[in-house]
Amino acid sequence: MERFADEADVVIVGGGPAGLSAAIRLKQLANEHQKDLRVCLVEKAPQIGAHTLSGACLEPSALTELIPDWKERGAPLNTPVTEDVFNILTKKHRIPVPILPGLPMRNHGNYIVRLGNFVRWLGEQAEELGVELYPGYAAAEVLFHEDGSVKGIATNDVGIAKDGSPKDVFERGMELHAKVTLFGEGCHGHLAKQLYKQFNLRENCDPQTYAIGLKELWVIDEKKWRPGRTEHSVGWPLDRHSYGGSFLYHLNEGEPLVALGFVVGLDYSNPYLNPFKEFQRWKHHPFIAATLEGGQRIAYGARALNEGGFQSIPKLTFPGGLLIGCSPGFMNVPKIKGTHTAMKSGILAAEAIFPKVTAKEPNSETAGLHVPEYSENLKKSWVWKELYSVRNIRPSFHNPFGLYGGMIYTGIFYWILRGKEPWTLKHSGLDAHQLKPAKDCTPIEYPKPDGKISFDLLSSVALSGTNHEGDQPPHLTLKDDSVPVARNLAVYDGPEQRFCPAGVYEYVPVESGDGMRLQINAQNCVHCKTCDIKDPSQNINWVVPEGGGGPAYNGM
């Protein structure tokens, strides 16, 4: 069966802040110049915003550029930051750290938001302008012209059984062709991975480095609620050589809600470390537990974050397409913010491609338009300046003093010199290559969850609303079925059963005789991509499942 093919001027993959900002800006420009411009956006989640997960403390700079009257339009920015708290935690105590003006953690002028709600609102603004939004359609394949330039994307076939046979509800995927395709898939995008290889986009940058972020939403006792308060911490329960930290944000949304989360850098070396259990343990710190006691947890989720920053930005343009948002990685790590930079990248992409896609005779050497102006404009923008100034903070963590050495470096070279030091530190390499063999590491004893403040993994995953059609081809694929037991289990004691925040991977006894096998519970997958990033054998390949599957974060 042939696929149905449709033609647009611009196709955007991913309905996050970057993709929607690009779509909105394109239609704004089309209206200003009275041009007909067809913009189509595909998003694998069943609704715009359903897969969106972030802290989130939003810096509104890019939003104000894109939609100056966002307040009048009802943007869900309901909680301006009124108070900033930063602590170094020990097991029982906290050491307050002053947040001086100019430090990246200062949040004056920012808003605590539920990013899924904000993204849904952006989707409404895009639709009003005439953007065609297609939620529930997963972009599974990049299409190419004969000259090698990008032609567009194809969505995956649906209604295929696990064994590959078509079911009664089988439907062929569709092709969307465009003059230029924007890839804004988010962190560690499935198609972006292919594009890096196809166009050698990473030859002149450091490897990307990542973190896993875990988040919960709680309704707490109203007496403990401080709307507008942000709390951040570093230190316990992580040792000083494991990068990470926490946040606890008090939302002002009509009920006493707090959003809290824990972030662990995926360059950690001990295969026994379990980010989910570190998160649960952190909540028992006296300073944190005091807020949560008597409250009720109502939501859970997890996602990976790009932490490579300036050094890890790949080449962003290639014939027929370009990369925007968290896919190439524009997160400002010390700020723990990437939404404003992602949105700005989408705006700049739209402004660079608009004159080319609306020209009567596009000036292009290839069938797919190449727009190097996007990269040039990004390098002249505040995004580049911002990421350059903090470029050394994350890699400065790799020193004999770990966390404390990194904090001293930040104080001297960022706060005093504003990132003007004449050197650029390098990252350590792929996160997958940082694990030490289990025999060289000490197992970590984690306390049992109490069911009041800390919880087990499966009851947590149940709160994420994750669901996939059970009878479909696997989207968590192994390049070699023998590697998990022969290498990951034998050398690293099966770290995938710990670093996955959704209980997807577990080693179970084989049905006949001795030995173990890796069981993959793909139904649980929350699409965080941590397995694809941290697997020490790089044997797991995450591909998109049928559109509409995955978590249902409903405004987290």
Second form
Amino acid sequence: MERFADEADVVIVGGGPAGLSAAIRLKQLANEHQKDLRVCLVEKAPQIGAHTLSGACLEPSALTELIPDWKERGAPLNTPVTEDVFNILTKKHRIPVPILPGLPMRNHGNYIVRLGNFVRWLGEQAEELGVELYPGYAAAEVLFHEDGSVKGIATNDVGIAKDGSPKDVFERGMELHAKVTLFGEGCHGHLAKQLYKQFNLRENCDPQTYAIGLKELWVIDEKKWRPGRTEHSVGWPLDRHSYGGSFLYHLNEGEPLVALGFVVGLDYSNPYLNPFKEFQRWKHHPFIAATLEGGQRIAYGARALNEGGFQSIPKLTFPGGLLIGCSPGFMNVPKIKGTHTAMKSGILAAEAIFPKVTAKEPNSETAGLHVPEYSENLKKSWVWKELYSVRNIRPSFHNPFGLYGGMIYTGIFYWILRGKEPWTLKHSGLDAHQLKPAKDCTPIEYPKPDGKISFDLLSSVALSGTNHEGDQPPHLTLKDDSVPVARNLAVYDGPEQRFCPAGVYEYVPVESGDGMRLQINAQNCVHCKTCDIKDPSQNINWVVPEGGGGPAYNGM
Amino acid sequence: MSGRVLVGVKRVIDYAVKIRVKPDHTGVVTDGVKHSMNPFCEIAVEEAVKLKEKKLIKEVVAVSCGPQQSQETIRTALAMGADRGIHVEVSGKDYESLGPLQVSKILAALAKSEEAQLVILGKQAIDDDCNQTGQMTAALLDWPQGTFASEVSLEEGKVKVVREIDGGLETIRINTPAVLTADLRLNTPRYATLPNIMKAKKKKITNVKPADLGVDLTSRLEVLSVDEPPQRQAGIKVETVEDLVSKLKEVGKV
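Could you switch over to the form predicted in complex with the partner chain, since the one displayed so far is the form predicted on its own?
Okay, now the whole complex, with that chain kicking things off.
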């Protein structure tokens, strides 16, 4: 069956801050220069913003560059940060750490935002400028010209039953061809994973390292509400060798809403560690519980985020395409911010592409345009300077003193020297290879959820609004069906049962006979990508399900 | 017969989303929440498009009553195969109090002005679960109705409908023009594919105001409050039949 194909000048995969900023900038340039430019953006979420999840404290630098009159246009930056609190938590107490000017986590001048709402607003700006937005359609395949350059993407075939056979409603996906394709899939994109291999983009950089971030929205007792207050913590309940920490932000949008969450570095070594349960028990710390008591949880979600920073940035351009945003990864880890750099990368991509796609004669060796100028300009921009200056902070946590060594390093080398030290520390390697065998580790006793402050996994997943068409092949694919029981369960006690924040993976007894099997509850998936990252056998391959499936986050 | 079918489509909160009651108890939170076409409306659209593909009718017109965003719902219907759309603009307080009575008045007026041969609706919407609009529309038009349809066959001047009823299935034959409401087993709606969504942008959607149709939107109902269902209380286990009987007596059930 032939696929319907259409042509655009630029195709953008992913409707997040990077993709939308690139789209907006392209159309701004097109209008400025009175050129016609067809920009198509595909996004797997059912509506723009529905798969967006972040803390978030937005640094408005890139936004002001892109849309200087964002305030007049009603951008939802309603909560300027008024208070910055940092604590090292112990089981019952806290040690405050002053956030002196110059430290990366200082938030003066920034805004607490509900990133999903901000992304939705960016989508409206893009549509006004004439960008064709197609939420609910997932880019499933990269298309190539005969010369090996990228030709565009294809959306997935839909209407396939669980067993792989076509249903009555089967429809082939569509091909979108473009002069150049921008890939902005966010952290650990599945098409980016293929592109790294295809074009050997990672041969000169460290592997990317990640963390998982779990988040909830709570309506709290008005008496406890302090709009504009940001709280961060490290320490309890994680031990000093497990990187991670928490955030709690008081929004100012009418009701007493707080956004809170917990981040766990995915380079942890104990397979019994359960990030979801760490998050739930952190909320019981007296300092945190005091804010949440009497409140009501209204949302839940999770997403992997990058921690590799400068050392892990891959080659960004290849014939026919570019990587933007958290997909290649421009997150400033100690600042815990990646939105401003993602947006800037989108803007730079647009500015580099524009002259090439509007040129009368395409000056390119390959059918798909190669735009190395994007990468060169990025290296000259503030994004590069910023990431370079904080490059050693995250790796500095790999020392005998763990967390404390890292904080001391940050204090000396960042605060005083602004990252000018001449060395660059390396990361430890793939997160997936950091797990120790279960027999060498101690199981962790997690408390039971109390149903008021802490909750069980399944009721949390229900709050994410996630759903998928049930009768489709599971999108969590296994390269080798025998590996989960033979290796993951046998050696590591099935860590996927614990690191998945949506209960997708369960080891259950086989129906007849002895032994266990891996049950994949694909419908629960919240598209966080943690399994693809942390599977010690690297056997799980996340592919995109039918478009429109996944979480239904609202302003997360 | 005109060969024109009017299909009503409603934009509702997606069925998988957890509903939250507004803090002031006047309704549920809808801002930014994922919405989609009411599943039974999808089935209605599919049935109309199937009739057109069998060349039994000539044109499918999709109608939605609501704010600006209802246009997205109409576009989905257009992408599934409807020929054109009508957006009846209702927003703000009017939209909050919009219910089956007003919608059926609107649909009846449109059915007359469009000279529809059939009006096909979903049997109910998943937000209010009223199951009234189809029936009221038929009554206002004085047309026959075939509700809870699980099978529809068009004949000369008539339509045969197999209805899902409590006891099983009932088959009726009614004259056209008629109102039909779609039940779950009528068909499996097709996907709105990306090429069709792109093509749908070129199909026409006319904007209409309820006043233009002579419809008064004043509601005869006033919502006093909206609350969450009471929390389910834990049950108690009893050891013996005697215990059960005495507990039942205690709570006054026996």
